[in-house]
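Take a look at this single chain in structure tokens; it is the form predicted on its own.
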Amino acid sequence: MSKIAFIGGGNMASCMIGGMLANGFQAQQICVANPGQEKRDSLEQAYGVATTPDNHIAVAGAEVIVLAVKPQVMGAVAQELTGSIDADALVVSVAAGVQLADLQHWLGGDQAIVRAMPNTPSMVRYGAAGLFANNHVNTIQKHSIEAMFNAIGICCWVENEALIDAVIAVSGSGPAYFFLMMEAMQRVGQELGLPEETALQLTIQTALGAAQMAISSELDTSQLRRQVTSPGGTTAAAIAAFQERDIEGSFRQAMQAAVNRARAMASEFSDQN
């Protein structure tokens, strides 16, 4: 049985080790390293996984390490393992905006690392992740992987680094971008006169039936669209005035603004160690 081991365990560490659990992974082979008693304390009665405050004994033996830890403090938890974790092990980083060059090293120019760019919906088992892999992983090393974020969601491999920053702006910040769209219908719903409670529930169904249509219809979305806009109807004239206001460039120039910033971020935490 194969140890896996989590650097940290916060909101991404508890969500991936919850479905882990649930799709066959077993408690025996995790550990999680935490600073916080209470964090730890918690970890063991939801999942009866094993923990510690010690990152060395946490990655002694494991061979998948999973550093969940904040970006601002990659470089130095990463660099304080280097000796301690198996030149064989798999590493895997969840921290936006650390690049695959900083993290090699700090670990060693040989280390398996893999970069993952989850999004907060794996906390509900409807994720979606980004991967990229440098040239020291394997095949075996990637099925593994993907089992872990499959058991989250959904995980993508992406042929160069650069492109998390893409998977950043689609999937990373996505989930906001809905939530702004669903804040906007609940508010514009009450404003025409449906009570709070109506305009909420009604806003929220309706996108998880879009997206419940979307992922089980053979047609893509452009053409769901069209097939919901009846010439002439109400969702026309809605989509209209969408168009006219270049629905689509805003979107185009949001997430282009995420990318920037993800590129921003990589350059200074770069800069910093």
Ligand SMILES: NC(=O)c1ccc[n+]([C@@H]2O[C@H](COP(=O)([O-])OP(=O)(O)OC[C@H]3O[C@@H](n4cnc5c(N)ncnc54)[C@H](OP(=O)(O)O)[C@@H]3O)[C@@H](O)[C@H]2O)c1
Contents of the next structure:
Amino acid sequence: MSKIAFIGGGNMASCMIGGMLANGFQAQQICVANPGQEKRDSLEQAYGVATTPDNHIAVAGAEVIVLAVKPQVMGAVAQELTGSIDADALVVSVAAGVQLADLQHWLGGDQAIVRAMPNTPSMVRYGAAGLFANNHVNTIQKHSIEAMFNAIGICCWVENEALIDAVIAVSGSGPAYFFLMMEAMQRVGQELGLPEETALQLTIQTALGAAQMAISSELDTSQLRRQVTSPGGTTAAAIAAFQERDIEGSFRQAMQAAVNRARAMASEFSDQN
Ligand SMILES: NC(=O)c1ccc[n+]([C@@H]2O[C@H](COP(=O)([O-])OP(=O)(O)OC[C@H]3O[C@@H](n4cnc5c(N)ncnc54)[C@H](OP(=O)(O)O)[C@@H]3O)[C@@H](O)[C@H]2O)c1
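Having seen the form predicted on its own, can you show the form predicted together with the ligand?
Starting with the chain above, the whole complex follows.
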């Protein structure tokens, strides 16, 4: 049974651990390092995992090390661990905007490193994560990482690191696009006379229903949209109004803004400037 260390026991670590324990991982194989006592106590109580305030103790003998601290402290945390991490261990960073080149530089050597970009629905096990591995990650390590992220949703490997910025624009920031849409639908529903609670329930169930149809159908999203749009009907009128305002162009602009911000953050947290 391989030992897995989490450095940082906050929201992301907690949701990964919860998902992993529900999917065949054992509490005895997990150790979490976190400076705050309160979070350590609550992780011990909720999951029965070992905790420590000392990052070096957590990584000793670990085969997989998940760096789950904020991007701002990643450099200091990684550099401090150099020498304590087994040479053949796999390091996974979930920090948004921290580049592989920096992690490699901080950790030194030929460490196997995966850069992962999870998203907030991981909290409810409907996460979508993008993964990118450096050349030192072997197939067995890739499978163990897939098992960890599949425990909190789905995951996909991307072919080059730059594509992690595209993952950020699609799934990393994506939940907020849907919340924004749902917020607007709920508000307009109320303006059209529905009680607040009714507008909310109908909006949420509609989002869920559309996602379920997209998952279970063999049709692609464009075909599904056409299928529910009868010519001359109410949906056709609504879709035409969206298209007049170039909805796809709005998404293009918004998602490019997310990519640009991801690039700016990467250079903010980088040592390589
Ligand atoms: N939350 C998400 O949905 C999400 C999505 C994608 C990516 N991420 C990434 O996941 C990472 C963690 O995010 P989060 O939301 O889990 O943040 P968080 O809840 O603030 O967790 C970070 C944890 O790191 C601990 N920490 C601070 N300094 C440390 C050190 N020197 N050594 C060990 N632990 C230390 C903090 O402990 P104390 O609070 O006790 O100081 C805190 O518990 C970030 O890099 C973020 O970009 C998160």
